[in-house]
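The chain below stands alone, shown as structure tokens; this is the form predicted alone.
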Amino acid sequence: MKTSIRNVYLLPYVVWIGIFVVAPILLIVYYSFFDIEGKWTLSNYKMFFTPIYLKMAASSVWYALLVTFFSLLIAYPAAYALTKTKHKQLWLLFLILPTWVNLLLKVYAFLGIFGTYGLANAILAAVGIGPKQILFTDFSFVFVSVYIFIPFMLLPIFNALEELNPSLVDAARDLGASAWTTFRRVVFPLTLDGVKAGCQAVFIPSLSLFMITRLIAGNRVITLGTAIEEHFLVTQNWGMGSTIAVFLIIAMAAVVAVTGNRKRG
């Protein structure tokens, strides 16, 4: 009886996943077997393994790794410091507040900040360095991407640190471990699940960025997300765009499988 009631409660979630997750993926796989003229073909998959698309794939992975690395480098100390402050929930709210702002608005804000007459160049001029070309560079792309994704890295790490038993840290210090040894042998391993969750939340969407590459990097950074947008909106080659999306989905599933928690026997 209880099992049947539980199955009834699960039905809306199953329907939701079927309509908004499974069905779109199946449609993408279906369209990937058609060329621009609507004929069934495998040429899209052959085309993906040509140097131009493999280079895009390598570029996507490289920039996603950079964004994930710098996000982790900033978010972990910030989350750790946050757990030691008073009113930490209020400070956490301030840190995640930018996620409530529309992504396009934030990107356009950086167009002004990094522009020739923007705040960044004004500061450089004030300190005697002079204006520099900041927009349309790898630096600007990575910087803006890290800024956007930091809250998604910070939240799971903060939760993992909050759940850490402080008596374990005290025990390590009482046994003579230095602060670095305590962090390396106790704190970081026990918060690794939060780090993995944060890396998933940053790396996976970073693989398919396209709007930031258009506006901030000025198409100097070419990723698979850019190629998908180009095929769907410009060349109208939905088959090739779907093929690239299929490989992105496979890559994302692989990341989840590698970084996911495994049950220990």
Contents of the next structure:
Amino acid sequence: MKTSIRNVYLLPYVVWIGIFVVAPILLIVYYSFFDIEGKWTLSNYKMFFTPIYLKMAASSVWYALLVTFFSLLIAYPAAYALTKTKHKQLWLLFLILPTWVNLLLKVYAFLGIFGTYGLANAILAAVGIGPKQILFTDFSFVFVSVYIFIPFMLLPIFNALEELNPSLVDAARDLGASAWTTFRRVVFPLTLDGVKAGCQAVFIPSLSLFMITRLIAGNRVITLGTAIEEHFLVTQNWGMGSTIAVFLIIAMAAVVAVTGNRKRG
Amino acid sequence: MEKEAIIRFERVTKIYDGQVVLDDISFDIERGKFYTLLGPSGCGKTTILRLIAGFTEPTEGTIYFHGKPVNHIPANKRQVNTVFQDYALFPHLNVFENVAFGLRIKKKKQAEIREKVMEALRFVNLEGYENRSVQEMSGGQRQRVAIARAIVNEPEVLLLDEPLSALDLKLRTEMQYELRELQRRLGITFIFVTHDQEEALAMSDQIFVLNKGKIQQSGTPKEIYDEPVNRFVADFIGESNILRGVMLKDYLVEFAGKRFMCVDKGFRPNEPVDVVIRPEDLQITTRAQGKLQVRVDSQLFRGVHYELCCYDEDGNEWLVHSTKKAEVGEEIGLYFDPEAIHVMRISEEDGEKIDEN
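After the form predicted alone, can we look at the form predicted together with its partner chain?
To see the whole picture, the full complex is given below, headed by that same chain.
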């Protein structure tokens, strides 16, 4: 009786998931077995294992790793510093604030900043380095992506640090640990769950980036995300686009499986 | 045993956010004794512990270790270890690794670590638990792990921050015996923080009674109990009847509208004083034989004795612990020896209400 009531409550969610998550995934898998003419085929999968697509996949993973790495590098110390400040909720709000601005707006803003006559080049010129090509480089792509993703890395790490019992830090110090050792042996291991959650939240979406890639990196960076966009919107090869999408889904599932085995403490 | 002060506080003041937590405190801690810092919450006892451990620095004054000032020496460079109130065991490490933590930091050899950890676990009766997760241990067991983790480093001073407060009564009493025994076996100095006066009386060599950032009294449990220096101490340590009185001359005190012989002297003639009589020093007798005549207002059976609440004609409340039973509403007499009366000077603090515990 009780379980049936609970099932009723679950129904809207199940319907939602069914229509907007499960069905599209099945459709993608279905389409991945058809070629551009609409004939059933395995050629898309064969195609994926050719050097062009493998290289693309490798570069997607590489850029996603770079973005995740730099986000973590910046977000962890920031979150740590944040927990030590007096008005941490306010500071946290300031750091989260950029997520309230539309993604496209932010990316366009960077087009202005990094452009030939933009702020960045003006500063470079002023210090005598002279104007450089910033836009459409690996650097600008990673920079903007990191900027976009930092809040998603910061929040789970901040929460993990907040949950950390401060007397554990005292205990480590009491037992002779320096500040660095305390961090390495107590603080970091105990906030690893937050780090994992943050890495997932950054790595997975950055695997399939296409808008930032297009706008900031131009043709310099070609990832699986841009390839899917290309196949669906330009060459109209839905089959190949779906095949790439299938591999992305597999890659994401793998990431979740590897980082997701959380033990609750 | 040499009378060397391991730790000395010299006029130490600590101010947190403009609030004086410790007010000009000085004391010495000697080697090999069991000290207790006793007081109500917010009296500054935990702050003293944190100052000794090195988690915080004094605002004014100096702390000495073996005669050397250590104000700016961080916690990890001090020869003291702490047992925390919530034990602060590392949840990602098992029992063995928790205890080994300090030794690993000192880069001891694996074999030595193993030997010392096992010895420490044996010391606290936790043999065979080394591979357990600390999460799956009971409160009492965690407590022991916390103690083992501290003593394995062979500190000169062990700091214990209300370590028994989270345990149930029976376990707490058991741990009191164990801690006292442990201190004797190790021979190191224990500084124990508690708000539980019974715990303090039972375990300590020396008690510091603290209130409002000041040491009210220091002494052996017996001194503190029998000769409290002021109303606060008398009230905080055990139950007592405290009355205003006048010291007419040496050995003669007046309170509750009557004059009594006592054993106290050295007061000014007619000096106003506080008078303490412990409830167990009052004996029930007939009205005629009693030094005080009271009416029984209520009675509770406390196991080892009855606790009677009585009032005299002036409306003073008298708490009596007696093995004899009385009837509620009965008029009885209370008898006591001159030695039962303890006369105290009225300190400046006593102008205020004493109801903060």
